[in-house]
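Read the single chain below, which is given as structure tokens and is the form predicted alone.
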Amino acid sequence: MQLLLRNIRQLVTVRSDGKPFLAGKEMRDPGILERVSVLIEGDTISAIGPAASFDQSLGDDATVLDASTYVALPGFVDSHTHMVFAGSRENEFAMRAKGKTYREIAAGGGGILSTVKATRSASKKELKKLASKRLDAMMKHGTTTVEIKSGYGLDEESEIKMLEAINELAEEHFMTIMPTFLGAHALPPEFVHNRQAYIDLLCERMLPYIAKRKLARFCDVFCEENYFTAQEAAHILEKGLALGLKPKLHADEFKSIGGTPVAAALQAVSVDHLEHVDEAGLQSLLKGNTVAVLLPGVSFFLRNPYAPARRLIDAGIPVAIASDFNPGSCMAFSMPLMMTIACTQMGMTPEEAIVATTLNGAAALGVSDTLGSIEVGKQADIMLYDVPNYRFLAYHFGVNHVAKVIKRGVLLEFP
């Protein structure tokens, strides 16, 4: 099966030239080409060049799409979400509007544990139905690859239920889905006075079972004051790593307590949040290839400080942007919106924001060898936008500019 995207007005390749990510000044060059065509064979990009160069190589059953009015980008890679959940927390949104903080609400019984209660009560079928609708909407807005965490179960039965739902969705939906085990998201109510017993449950029962069934690719921990310490995070991640689960880490969201150096020391695929990363954390990231995943929607939604994107990029640390879509701290999944916030509030350029939401997002999931850019040999995940140029995406915010969705070489149709 062949699909030719003919005479694209502007092609944003985000070419990597074999590198796992772009960093520093490299993020300012997303590889712009004008008036070129892309030939897709099966699910793979087979050639990029002038339209006339493909005339002899097209089969009789090839599909040719006139893309002369479109701007083409790689599908967005959202490397940090919590999108399998039940219930909603608009009441907490109203409480924050009246001045309460996220941590005050959590201390009063809201926050993560509020969603835990609703998610525990929901069946796997219900969770899948809710998530499938969200996946459809995400893809319509340009996202073609998403990481999904567990962490709203916090007991064996519910965490496994969540991971099973995530894996079944990965089999059934067109979206590329990467599952992450986040059993260490918070202490469940039944272990609030015996945290070590819960950590033992995670390490001695849940992690081995999850690894044996291959229910997760990554292990994550919420390393934060009043949640899990840096030492506890290291212990849990080391156990997961020994079982074949690559480490990721929530760190430095509200306070720096040593999580980022733990992530760097374990060569975590990513360390996420970093709103309060300190100099020791920054220096630790300079020594490896851990991707710094920034979540601008969270700071916007909670009115919290923003991660120091400029400082990280200028230091040469690979930076990605993700949505952190979840019911409590960022009820939004639009990656163009995250780009807008990154540009207006974090000092990133539109070019850096595009790299951060595509190639570097794929690097934060360890899949940038096949996803995140439009290059020969890579999977054909391509979005066509009805905009005059690529900078328009972040500039004209609050609007969905997607015109065509191509996933694994298939031109998708949505109702």
Ligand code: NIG
Given for the second form:
Amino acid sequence: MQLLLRNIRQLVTVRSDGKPFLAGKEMRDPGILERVSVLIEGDTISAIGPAASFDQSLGDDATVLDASTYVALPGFVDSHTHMVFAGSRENEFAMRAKGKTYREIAAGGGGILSTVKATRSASKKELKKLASKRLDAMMKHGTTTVEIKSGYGLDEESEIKMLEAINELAEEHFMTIMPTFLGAHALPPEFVHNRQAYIDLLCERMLPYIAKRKLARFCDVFCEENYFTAQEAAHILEKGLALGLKPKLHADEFKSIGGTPVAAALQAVSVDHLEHVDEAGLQSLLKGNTVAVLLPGVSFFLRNPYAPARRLIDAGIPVAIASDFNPGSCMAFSMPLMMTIACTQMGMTPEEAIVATTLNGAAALGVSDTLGSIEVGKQADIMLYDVPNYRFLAYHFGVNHVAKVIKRGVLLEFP
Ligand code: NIG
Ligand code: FE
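With the form predicted alone done, generate the form predicted together with ligand NIG in the same format.
Okay, now the whole complex, with that chain kicking things off.
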């Protein structure tokens, strides 16, 4: 099957030329072309050029879409979410409005553990139903690839239930889904007086089982005061790595406790949050290819400081932006909204924000060879927006500008 997106008003390619990500000054140039066409064959982008150049090569059954009023971008790659969960936490939202902090609420028994309770009680079918609706909504807002973490089960049965739900959704839904094991999201109540026993359970039972069934591609740890130490994180991630799960890490969200250098030393695919990254953490990232995944929605939602995006980008560290969609610290999945916050609060330019939510997001999942940009040979995940130019996406915020969704070469219809 051929699909021609004809005469696109403005095409943001995020051209990588074979590089796994764009960093430093390269992030300022997302490869903009005007009035070009994109030919898709099957699920792959096969050619990009002026409309006239395709007149000969089109088959009789080709679909031609007039894209002359649209701006095209690669589908967003949301490289950090906790979007499989049951229950909700609007009560905490209301408490924060009155001045309570996320950490105070967590210390009082709310936070992650409140979602753990609801998620443990939900069946796999219920979790899938809730998540499937969210995936539809994410795709309607421009996201075509999403990473999903476990971590609201915190016991063997419930963590496996979450991972099975994520893997089944990956089979059944059009979204590209990457599963991450986050058994070390918080210490479950049953183990408060015996943390080592929980870490042993993670490393000796859960990780080997998950690896054997290939239920997760990545292993992640919430490295934070009152959660897991840098030393514990290193131990868990090393165990995962030995079993074939690539490391990711939540680090420096509320305090810097040495997580980032651990992630860098293990050559983690990404280190996420970094709101409080210190000089040692920043220096550690200069050496490798670990992507810094920043989560503007969390700082916005929790009224926390923002990660030092400018410093990271100017130092040449590859920066991605993700939503962290979860019921506690960011109940939002709109990537254009994340771009708006990145531009208004973190000093990123609209161009950098686009690179950070597409190609560099794919790099944070190790899949930028096939996803995250509009280049010949890549998978055809393309969004068409009803805006005059690409800057409107972050500039005109609070509305959904998506006009058409093309996922794996298929033009999707939404009710
Ligand atoms: O990335 N930091 C750990 N996990 C989430 C919060 C999850 C929750 O509050 O339920 C985060 O911010
Ligand atoms: Fe998170």
